[in-house]
Structure formats: C-alpha cells, structure tokens
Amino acid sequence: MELAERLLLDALAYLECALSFLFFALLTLLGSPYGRYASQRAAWSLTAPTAWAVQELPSLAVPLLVCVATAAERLRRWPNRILLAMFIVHYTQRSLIFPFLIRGGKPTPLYACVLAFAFCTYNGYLQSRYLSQYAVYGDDWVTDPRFLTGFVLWLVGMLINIHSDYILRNLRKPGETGYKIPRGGLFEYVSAANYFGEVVEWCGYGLASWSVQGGAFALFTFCVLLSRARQHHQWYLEKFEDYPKSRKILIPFLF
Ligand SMILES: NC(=O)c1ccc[n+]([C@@H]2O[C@H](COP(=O)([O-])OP(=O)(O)OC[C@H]3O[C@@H](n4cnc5c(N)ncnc54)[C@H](OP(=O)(O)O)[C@@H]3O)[C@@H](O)[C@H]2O)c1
C-alpha cells in the first residue's frame, strides 16, 4: 500500500511536469481565461472573491486534513514540518486573506475556477502527502545550503508576491474597474513583478524541498505565469502609449 502510494506520488509529480508544458502550450494560443482576458460572454461565472476563496482553499484543506486524520508519520521531522508550513502559510494567505483585499476584479468564468479548484487539489494532496508521509531528510537538511537559500527565496518571493499585490490593489479607489501603469516596487523593472514573487517563491519550495513534487509545482507556476505576464506585457503596451519601454515581462533585466 505504502510503496503503491509513493509510486503514485511520483507518477503525479512527472504529471505535473507534462501539465506545466501543455498549459503553457494552450495558455500561449488560447489566452488566459479569467480577470481582464475573462469573456464577457461566459454563461456561468462567480465574483472575483469567491472565485479565489473556493478555487484555492483546497490547497490549505487538504493538507490540514491530512495533518489531522492520516498517520503523517514524518512531521514529527522538522525538515517536513517546516516545508509542509511554508505551503500551508502561502495558501492561509492566497484562499482566506487575499480574496477578500480585492477591488473590482472581473469574475472568473466558472470552468476557470473549476479548472483552478482541481489543481488546487491535485497539487494539495501531492505536496502534502509527499512531505507528511513520504520525504526522507535527515535532522542536519535545515542547516544545509540549499535548504536555507531555498527557505530564504521563498520568504523573499512570498513578500514580494504580497507587496506586488498591494500595489495593484491600491491602483484603484473603491469602487473603480479600470486599470492604470502600476508604479514603484518591482513593477519599475517588471510587468508583471506579482508573478515574479510568485515563482520565486515556489522556486525556493523546490530548492528546499529538493524533490521531484516540490521541483514540480515550481515548474508549473513558472510556465503557467510566464505565459499570464506575457499575455499582460503586451497589453500594457498596446493599451498605454506611456508604458515604460524598459520593463521586462516576468524577470528583472533577463525576459
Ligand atoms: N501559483 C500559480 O500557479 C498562480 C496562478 C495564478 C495566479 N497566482 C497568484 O494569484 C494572484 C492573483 O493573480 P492574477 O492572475 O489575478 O493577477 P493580476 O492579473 O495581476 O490581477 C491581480 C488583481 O489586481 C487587479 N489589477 C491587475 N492589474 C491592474 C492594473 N494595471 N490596474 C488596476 N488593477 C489591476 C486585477 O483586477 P481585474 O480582475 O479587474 O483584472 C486583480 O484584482 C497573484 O499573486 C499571482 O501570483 C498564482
């Protein structure tokens, strides 16, 4: 049973990797489906707030349920632990806090939050699962180098994915729709300076985590965001004549 579960666990984790390459794929030709690229046209969709609220609470209900009612035999390890804490912070954040900030976000269609709310899932379990059951580390991994540069990356990237955020946010006055050129922080060098915090964040996980299910989920976001902040680079360009030339569109000084 134990040995079936592990083989899973990595047979999801190879899927994910495929998943990353084929979203890119689609993303690149079909667009992405929600916010300011959601059809007007869509038959069935929900407000910006319960979108995210529901689509990513799966990422934090799933590993407190497994916390709770599985044997979750290796966080009594520190390394787990810690690494199994800095997912369930991260989606604390993005399914309970960061829903409710919004101001005037466009609903999501309801396949794209179908879509999200499965992966959330999908990606919950595999990760969780992973680090409760499963990841062997020795007591020494939290002194190791690339755990302590992945765990400082995540910090980084998690404060700058929440600080991107407030600055978007607060583009608008209450009750506005519109869009403006974001200003200040890591928008001066960046289109798209919320998803860069994103991936480096994530970037960080896979480094410390050092497995194929952490390296995994890295690689999807970085292909699912790289083809968003493409899709965002171009529409700044096309929708404001002063849009500064210099910006790049996911990371400073490189693309
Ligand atoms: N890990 C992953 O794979 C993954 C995937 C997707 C998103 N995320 C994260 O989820 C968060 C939200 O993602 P998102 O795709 O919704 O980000 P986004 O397109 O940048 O939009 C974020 C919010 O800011 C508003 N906004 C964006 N640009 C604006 C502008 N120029 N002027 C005024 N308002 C603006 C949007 O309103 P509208 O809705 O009206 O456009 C939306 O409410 C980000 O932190 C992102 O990193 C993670």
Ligand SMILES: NC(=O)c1ccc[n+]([C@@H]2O[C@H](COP(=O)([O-])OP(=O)(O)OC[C@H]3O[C@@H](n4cnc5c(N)ncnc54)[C@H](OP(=O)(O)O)[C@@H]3O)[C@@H](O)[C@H]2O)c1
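Here the structure is a predicted model, which means the values were calculated and not measured. We call the rigid core whatever largest set of C-alpha positions still superposes within 1.5 Å between the two forms. Numbering follows the first chain given and starts at 1. Compared with the form predicted alone:
- Residue displacement note: Arg183 has its CA displaced by under 2 Å between these two forms (rigid core superposed).
- Once the cores line up, the CA of Arg172 ends up 2 angstroms or more apart between these two forms.
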Second form
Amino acid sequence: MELAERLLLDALAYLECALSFLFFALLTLLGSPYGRYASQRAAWSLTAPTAWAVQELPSLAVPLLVCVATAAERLRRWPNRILLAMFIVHYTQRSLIFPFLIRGGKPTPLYACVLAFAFCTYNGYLQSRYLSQYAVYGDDWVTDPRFLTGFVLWLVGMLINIHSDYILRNLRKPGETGYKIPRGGLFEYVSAANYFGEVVEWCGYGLASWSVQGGAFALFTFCVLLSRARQHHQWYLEKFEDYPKSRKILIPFLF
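Condition change, the form predicted together with the ligand to the form predicted alone:
Excluded here are partners and other molecules; the one chain stands alone.
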C-alpha cells in the first residue's frame, strides 16, 4: 500500500509538470479569466475577497487535515516539519489574511474560482502527504546548502510578494477610481513584482525540498504566473503611453 501511494504521489507530481505547460499554453492563448480581464457576462461570479479565500483555503485545510488525521510519521523530523511549515505559512497568509486586505477588486467568475479550488486541493494533498509520510531527509538536511539557499529564497520571495501586494493595494487614494502605474519596490524593474516574489518563493521551496513534488509546484507556479505577467505587461503598455519601456515582464534584467 505504501509503495502504491508513493508511486501515486510521483505520478501526480509528473502530471502537475504536464499541467504546467498545458495551462501556460491555454492562458497565453485565452488570457487569465479574472480581475480586469474577467468577462462581465459571466452568469455566476464571486466578490474578489470571497473568491480568494475560498479558492486558496484547501492549500491550508488539506495539509492540516493530513497532519491531524494520519500518523504523519515523517513530521518527527525537523526538515519535514520546516518544509511543511513553509507551505502552511504561505497559505495562511493567502487564505486568511490577504483576502481581507483587498480593496474593491473585480468579481471573479465562479468557474475560475472552482478551477483554482481544485488545483489547491490537488497540490495541497500532494505536498503535505509527501512531506508527512514519504519524504526522507537526514537530520543534517537543515544545514545543507540546498536547504539553506532554498529557505532564504522562500523567505525573500514571500516578503517581496507581500510588499508588492501592499503597493498595489495603495495605488489609489480613498475615493479614487481607475488604474495607475505601480511605482516603488521591484515594480521599478518588472510589471508583475508580486508574481516575481511568488515565483522566487516556490522555487526556493522546491530547492529546499529537493523533490519532484516541490519542483513540480515551482514549475507550475512559474508557467502560470509568467503567462499572467505577460498579459499584465501588455495591458500596461497599451493602457499607458508613459509606461516605462525599460520594465521587464517578470524577471528583473532578463524578461
């Protein structure tokens, strides 16, 4: 039974890699169906705070359920505990804090929320079940350069993501409407600094975990957020004549 589930978790990780390229292609061709790009003709939609809380919650609830409802033998090891804590900390912020900081926000089509909910359930199970039951690390893994570098990248990426979201929330003064060019922080270099932070964060997690499961999530994050960042970048260029042409799409000084 354990071997069968371990093979299943590997298969789910490789499937997530395949989905990364599929979603990149679809989002590049069709665009992201939320926020300013959402169709106003959608029959069913949720407010932005509600959609964010609902769709992100499985990434927090599923790992907690896995830890409580199973033996979670591997969580007796510090490397496994820290890696799972990294995952849970991010989604505590994304599902319980971030949604309540949103100011306004366009409605999210119900189908987009359902798709995100499904992925968060899938990935939440994949990451938490692997780390709690099957990931084998020596106690000295927490001093390995791969783990230390990955942890630092995760922390820096999360701070960039939170700071960039703060900049976006405060673009408008009370009573103002319309869109503005983001200024400050890494927005001086890229159009999607918040996405850049999240990519760095999960690449760090993937490096620290040194696993197919962690790497698959990092790849999925990069592919999906790159497609969204390209859409944002093009929108800014078309919307604002004075938009800084030196800004890259997602990665400072690269693209």
